[in-house]
Every structure is written in C-alpha cells, then in structure tokens.
Amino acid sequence: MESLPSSSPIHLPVPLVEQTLLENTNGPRPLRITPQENVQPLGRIRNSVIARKVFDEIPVSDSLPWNRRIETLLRNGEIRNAILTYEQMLLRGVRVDRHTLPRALATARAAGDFPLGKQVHGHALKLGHASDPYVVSSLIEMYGSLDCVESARWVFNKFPVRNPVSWSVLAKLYLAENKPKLAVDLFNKMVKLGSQIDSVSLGTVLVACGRMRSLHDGRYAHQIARKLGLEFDIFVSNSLLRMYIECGSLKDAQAFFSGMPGKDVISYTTLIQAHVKMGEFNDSLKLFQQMVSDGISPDPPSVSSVLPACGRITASKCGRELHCHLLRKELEFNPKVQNALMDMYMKSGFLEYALKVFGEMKEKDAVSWTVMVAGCSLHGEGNLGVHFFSGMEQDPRVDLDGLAYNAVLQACASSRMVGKGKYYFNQIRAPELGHCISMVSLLASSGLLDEATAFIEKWKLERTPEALRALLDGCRIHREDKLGKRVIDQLCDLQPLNPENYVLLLNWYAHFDKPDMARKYREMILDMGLKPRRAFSWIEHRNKVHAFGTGDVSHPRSQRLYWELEQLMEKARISADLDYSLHDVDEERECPLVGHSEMLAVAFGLVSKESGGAIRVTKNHRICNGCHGALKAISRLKGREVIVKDTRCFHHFRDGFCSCEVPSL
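Just the structure block for this chain alone, the form predicted together with the DNA, nothing else.
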C-alpha cells in the first residue's frame, strides 16, 4: 500500500460543526487567512462586508443556491468570492453536501491554495462524503495539481471508487508530468480489472500512446474502443487520428479518417496539419477544400493550420481567400491566426500585406516578431528585419528565443551585415546548429570565404551538409569555383545518395570542359537509380496554376511565350551569363535561356497579366545566373516588377536591379 507523502498530511483544524458554532458565536471571521498576491487584507474585509449582504438573501436551509453560486463565481474567475461563499456556508451552518465539496476543491485548485484544499478534504471526511465518486475525483485532481501526482495516486488507491473519471484525472496528471507510460499502464490495469471505460478515458490514453509514439499501445486502445462501440465517438475518433499521426503512421490515420462516419472541423484540422508537417502541401489544400465541400465551415484553427501550406507553395490567391473568409465570417483574429496570415503573406511574396496585418495586431507575441524578422530576410530586406528585431528587444512581454536570433542572423546575411551579425551571434548564450549555419551563410555570402571556412572548422561543422551548402552559396555568389568544387566533393562523401550533389558535380565538370567526367556522373546517377528533381516554375493566373518545365512546349500559349522572350532578349541585348559551374539543375545547361522554366512562367505573366502589377513566379530550384541577369533587364525594359521565389529567397527585380544583391558589392 502506498503511503501519502509526509509533505501532505490531512490537516483538520477544527471539527466542522464546532467551527461553525464557534464562528457564529464570535461573529463572521474568515475561515483562515492566506495572503494572496492580488488580494489585500483590507480588501478582503470590505469584500466580506459587501458579500455578507448578498449572503443574507440566500436561504441557509438549501445548499443548492450556494453550490450554484460557487460554480458561477468559479466559472467567472472570481476565485476570492468563491472562497468567501464557501466560508459563509460554513459560518452560517448551511449543509455542505457532496455537490459542494467538488466545487470547493476546484476553488482551492484555482486559487493554488493547498492548505484550503486539505481543509476541504478534512470536511469531506468529517461529513462522510470522502468516498463519493465526485468527491474522490476532485480530491485526486486537487492533490495532483497542488501537491504532487504521488499524493493523487494515494487518494486513487485509498478509496475504492474506480470510475472512469477518477482514472482519467489521474492519467491526465501523469501526462502533465510527462509520464505517459504510467497513464498507459494504469489504463491496461483498468481494462484487466474490468473497470468501466468511457470516451474520456480512451481519449486520454490515446494522448499517452501518441506521446510515447507507441503504435502497439495505440492499436490496443483502438481495439478496446471498437469493442465498446466508442470508436466513432467524435472525441475518440479524433484522438485516434492524432495518435496514429503522432506514432508516425499517416497511412493508418488516413484509412481511419476515410472510414469515419462523422467528421468535424477538428478531424479535418488534425489531418491537414499532419500533411503540412510532412510537406504534402497540395494534399493539405485538397483536404481543406474537401472539408468546405462537406459543408464544414472553416474556423480560425483550421485556417491557421492550412495557411502554412499556402505560403510554402506560394498559393497566395488561396491564402488571400482564407483571409477574406475570416473577415467575412467575422471570425476571431487572435495572434495565432494573425501570425499564420503574416507568415503566409511573407512566404507568398506579399511583404506589404504582412506589414499591414502586423500593424493591426493588438497583442504581438514572440512568433509575430520572429515571422517579421525572418520574412524580411526572405525578401532581402535585412535592414528592416534588424529593425523588427530591435522592436522585439524593446518589447518587455516577449523573450528572445533561439528562433528569433536565427531570424536576425539570416536578416544580417541577406543584407551582408557582418558586424551586426557577429554582434548578435556573440549575444547568444549557447549557439545551436542553426545559428552556426546562419553565421556560415552570413560570412560566405559576404565574400568572407576564408573566415567562413575557419568558422566551419572552429565549430566542427565539416560533416554538416547544411553548413557546407551555405558555404557553397557563397562560392556561387562570389565565383569561387575551386573552393566550390571541394565543397561539392565533401557533400558527395557525406550524402552519397543525394542525387543533387552529383548534379552539382557534373555541372562543374561540364562547365570546365570535362565532358567525360560529366557523362560519368550522369551514368552513375542512372545506375544508382537516383532521380534528381527536375526544375519547375509556376505562376497563378485566374484561379489556375500554370506550371512550366525546362524547354516546355506543352502550354497552349507556348509559341507566343517563346516569341515574346526572344524579342525581349534581342531588345535587351542580353549577354547571358551561362556559368553553370555551381548550379543545381542538370537539364538547364543544355537548354537555351528562353526555355528555362522561370523565363517561360515570367513570359506567361507578361502576356497574360495586362495590368501593371508585379509578376510572381515560384521555382522549385535555384534561379540560374543567366535567368537572373535576363530578368533584371526585362524588369527595366517592361517597367514591371518581376518577383521570383526560388529555394533560397525572393528576387524582386525592379528597374534592372535585384533585391538579393547588395549595391556596394
């Protein structure tokens, strides 16, 4: 038998009846005085006087209105008044029944007042209600919240009541202490003992299984749910979905989801979020559409969960429609949904819209600021990013966490602010891998390739592909082909199954006139069955996404697009920069510039979008040097802004310049 920890004796100050008599004789007096942070003693007395008048009107013969009053006060967060009401019940001799005690215990919990909780426990024992199921569950919760889970377990074991509520409460406490295994063990024990299992206990154990990533335990709980006919209780179903996702089996989750007879907005949101996390953005958007066509109206959480998908595939039209939905339906604009909106706008290329949402936010949290800093770097607006970071530093309500520092380092990298970047890096107490990679990116993109190499050695990042790729970016910007080649070799050693490394290698050989070597690596890619991602670019127009591959002639307007591009190239007298030595696409090298996917998508934008707005294109690889130069010239010739998002950042081409370049360099 477990014993109650010594720190938590049940304290019975005065027997309840005697205490009531005593209080009545000597006039009303607080049950006990515990200084509260926000309650001044004087206020207590005044409150008591005011409250007494209210209490005089409540009949002492009936506990029901008293219980209701405690519950209402508790629900409204008037904890102090709830305690007062309980005190008055005792003082006036109102019968404290089995409905009063759980409410009094909840009051103690809400007040964080363990001595009060123990006193109420004493009252329950004295009044003979300590074995009542409602009281036991409330006691378990009170001890678990205010003392420790061991004392809660002691209460659970001591009383013979083993209903699903007391079990769920104890399991919840185990989860709060990050001990999911104990919750699962307890569930198995309850099943063995033949105790009643309800939907809440199932939901709770499924959370525990998910935390443990234990598909085995989760499947067992699923079996029990099926046996009990609770599998399709919406709470249980949604918990099952989540369990399968957390255990890494999206397949099981999807299969279960398909068989669910009733799905609600939570079921959809759970699965949408899972797809987003897996990078399956189109699937998440399709699911969202399916939810709407099933007649379920999106709410703020469901919108927040799908917005990251819109941002990542630059589906700005979809993102803006979601923003409109929120406005039209007058849904709550809380920080979570506002942050998701800002992030979507940043990633879709609408910096100004993100700024607008940010400006309208009443309460900005750490995520809001970080989204702005990171978003600015994505758009090459490093100075603005640093400005937001300063704003974050001055906001006393937010903490500067690792993500915020990473964002500001990226802001420094995007505008090559080496001094500032070093200053921020030195401010970080324990730099993490991400910070170090951002530092490599800052040094390398600023042309300090020796320093970047030394930094890699100092922080032992030689075997970290992300750090090497950051160094390679610098080599690409500053045409350091020799160092670049060494980095590519290192990447091939580290990730021998990553086809993109071999594409880099064969491009390097092809550029330096070593066709045999280039051929060798291309054959090697084929022999190994590796499939490098082919390059694609896409553009939204009139509710449709138009996608183009390299040398694509399948689009109905292909002829017109090529013609347009050739005219422009001639007019601009573009001397294309055809250095592919450190480029990450194979097929582009042997294709004329006018056939590159980003050029075709931009041409489509030019011939289809008559108005003078920006042309927005997304590419699934890096933009090649040749296209980069050509688009600068086209933006000047056509007097239009062209925005290309590649895998690294946004390129805003305006009047012959690109946002990714620093004029002084």
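Could I see the form predicted alone next, after the form predicted together with the DNA?
Below: the lone chain, stripped of partners and molecules.
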C-alpha cells in the first residue's frame, strides 16, 4: 500500500478509554477504565483512491487477511498504514478478534501513541477479549512501554488469567527500568503460586540475577530449571552460562558448559568472551578451535569475540586465519567485525593490514577511527594518527568522545607533537585522568620535564602512579637521573608492595656505583616476600611459541644463538651501553647484552627464519637502552625488519632506525 503524505494527520476524536490517575502516596496509582457504549472507529481515513482500492480488495467477512496486513505493515515499519488498516476494520464492520487486538496494541506501542493504546484497550473490554491471555500480555507491554511499569503492574494484577508470557513481559519491563530485584521477586512469586514456568521466564530471571550479580538467586533459578527439565533447553542453557559469568563465577560457567549435551555458536561465543575479558587468551582460542572441530560454523559475533585474543604477535597467525575464514565463507563484514579485525592487526604488529581493512570499510563509526588513531600511535606513527583524527573531525556522522581525544593525545606523544597535543587538550571540555596522563607523557617524552612537573602539580596528579611513570619515561629518555630518583621515591611511597619500584631504585644506586644501597634494596625485596617479574621474550615459529628468559641456555639451539649475537656485536662494534639507572629489571644488569631475552629471541628468528621476512618478538618488560641500540644496528647489518613489542609500544627496527624515533632510551 502506498504511504499517505505526512501532511494529513490521523484524528482520533472518540476516546474509548478514559484513564484517571488517583493520588496515592502508598503505592502505584490505579487505572480506572470506562468503555463507551459502542465501539467507534478511531478516525477518518483520507479520501484516497489508492487507499480505498486496497481496502476494497480485502474481504470484510474474514479478519485473517486484515490481521496479516497489520502484521506485515508493522514488520516493514509502516506504522501509519497499520493504524489506518485497523481503523478501516472498524469502519467496515470487520470482526475484531483476539488476534487483531495484540497487533493493534503493538502498533500503538511502535507509534508511541498512548491514547491510541488506551482506545484499543477499550475495544478489548467492549468486545469481551480483555481477559484473553495474549491480549492481557500485550496490554501489559503497551502500558509499561508508553506509561509506566506501575500501570503495567496494575493491568497484571487486575486480570486473574495469567500465562508465562504475561509474567515474563512484566519482568522484562522491570529489567528495562533497571529494577532486577523486582523481576527476581516476581519469579519467586510465580514459583510460590505454582504458575507455569517456561524457558522465557527462566531466561528473564537469569538476566535479572546477572544484573544483580546474585549468585544465590541464580543458583536457585538453576535449581528450578533442573527440576522442570528445562536446564538443557538451549535458550535456558545459554542464559545460565551468561548468568554465571556475570556473577563472576567462571568456574561454574565452565563446569556447566562441559555438561551441556547440546551447544550452539552462542554458547561458545559467551564463554569465549568471558575468557577474553579475563585475559585468558589461550583458553579462548582453544574454545574457538573446539567449536570448529565440533562442526559449529563461526559467525561474525563469535569471530569478533575471539579476535582480541589474536591481538598478540605470538597469536597473529590465528587472527589472519580467522580473517581468511570470513573471506572464504563470505560472512558479513559488519563494522563490529571490521573494527575487531583492525584492532587485532594493530595489536599483533601488522599496521599495513589494519590500514587495508580500514580502507575497505564502507561505513566507519567512532570506534573505527579511534582504533586507527590509537593503533598508529602504538606503532610510532603519530603523524599518521593525527591525520586520521583530522578525518574523524570532518566526518559528520561521528561524534568525538573522550576515547578519541585520548587516542590523538597518545599519537601526539608518540611523535612528540607538543603544539598539536596542547591544542587538542584545550579542545576537551572536561579532561579526564587519561587525557592528563597522555599530556604528561607528551611533555616528558619531548624533554619538557619542568613543564610536565608543573602540569602534574596543576592537575593534582602527584599521587597518580600512571602520571609519575609517564614522567619517569621522560627522565629515562633524556637521562634526567636526579629527577628520576625523586619520581622513583614517590612511586615507592605510593605503591610500597610493587617490587618493580624497588628494582628501579636498586638499579639507580647500582648505576651510580652505590653497591651497598643496591644490596640493601635487593634484601628488602626478599624480606618483604616480593617477586619482581622476570624478563621474558617470545617469538612464534612454525605454529610453536619459543620463550626466552634472561641468560637462557635451555633452548636446544642456545649455543648457535649466542655465537650469532657475538658475531653481530663484533661486526657492528656495539658497545654494551647498559644504562640501568631507570630500568625495571634487576637480573639483566648482571647479564651480558647478548643474554637479554629479546636479543636471544631475535637471534632465534635470524637463524630460523631465513626467508627475509620480518622478525616479530614480544617482551614483558620495557626494552633496555643497550638492546635498543643493538637491534638498530642488527636491522641495518642483516637487512631485516625487527619488530619488538614491549610494554609501551611497538619498535619497528629498519635500516638502523627505530619507529619510536628516540635515539637512546
């Protein structure tokens, strides 16, 4: 049917339901419903030849085609025409039945027209369908959506005929108003009264339990599901999984998942998301592989859920394989999947792949732009990150939020663009902590240490460890050891149980030839039972991850690795510039440069991957100054790109230069 022009409004002059709200401070305000003597049409349809022809073709003796037409119009979003069709039913004397009224109420709800909904309620009363369970459920939903949940509760209490749908609809309205406790209480009342409970009722109460983080109520609902034989209904099972996860009991979720006789892609995706959120990336990848081996085809949500687990150099192959799977299966590349792909490529060291995905996107949202800006800064391409932010500013469909500004400030910091950074910071109406820390990082890394210190004082960040560590990074880069010592002392006061702070301190004393003080802090670390993180580096080769520790000789090829490094050091005439005054690793200070974990991992890559491709290494600490200089020389001597990801950023070593643009760390 052709839509009528919006200039001809529908008039509803005959009110069939009058609602009187009585003041009552002790509870919800009841409704008084007064039906008129006769059912009247809702209004007058415009004198349209096309509209008349369409309606004339529908038989007046049968309500079924009229009901189907209203449902079709609703599904297609033609709300106005759905209202007109219902009006014509009344004008032409078509019998309005119990199937028509829920559709009419849904139309009122979709139109946001509460008076229309009340008039349809009047029709239900006059025609004797007001006690029909499906009509009652539709009335509850209409009142809850267009008026308030108290009105919906009044309708619920008014009619004694209740089915699981009406209970569930009311419970969902409580959830919509963020009142999960009332939804749980409603479910408990259902159980107490012996009402019929179906899978939707259970699923709704499990959502409420998850919102409340109430494991006790969730386990009670699980017990009811088991008693009714609905525990392994796939909808209930997935709701139980989600409830246990939201209540913080991943152990219960895993145990239940293992016992599920039937699992679908939602089951796997729910558990994968939980493992990714907990940082258990290997477990999430194993689950994904198990899902595929069980014959369940991944869909876009499952792929986008597992991609963050591939955002590591050692898991990058899995991410690329997932991308290929999407292409082979011709699955939908919606913005969420594409954003996850870009994020995965950025975090696993493939900036060029992320750029390619971004370039192929037809629709870019705020997340798309922000991922690119933040990713470029992570790879030392701050200028490119600022370029993308400029594109984001010019996109009228995108609103700049706090995350976007934080990303561009990080981009400015990575390329030391002080003027740009100050400009963007001043554009933020209410700077948050992350924005301030990024500004400290920008000023400190650019050598403006006095200005960074003044900024910390102005914004009262003296007791913020992240801000102090950003200042410490600047001290490390620009060899401001005295200021660095003061910052380390502040960190020790703020975080007395963080062993890395004391390692920084003992290394500072060792660097300035004060072995007694260094020994004192080493003993203090032992006496306090603190365990500093050992330095490790990882490299992937032929589907296997090889891990190296400082001074590691356990690898079968250790002798060859040390020999290779010594030859390179000699060729490049590299001096072991071991500046540990501000380094957070103790064990590396006593170890020759060739024994550092990242050097061993790079050497393994050189002797194992002779094809000329990039060597990709991950380290769990900051790369030290000596290794930074050595890897620049190695990249020039071997003509190979070496990519090392430390806790701060990616270092792309090419032709004797590093993407971080810092001559010495």
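Residue numbers count along the first chain shown, from 1. Only a predicted model underlies this, so the values are computations on that prediction, with no experimental measurement involved.
Rigid-part membership between the two forms is shared by residue 434 and residue 657 [C-alpha given to the better-fitting superposition].
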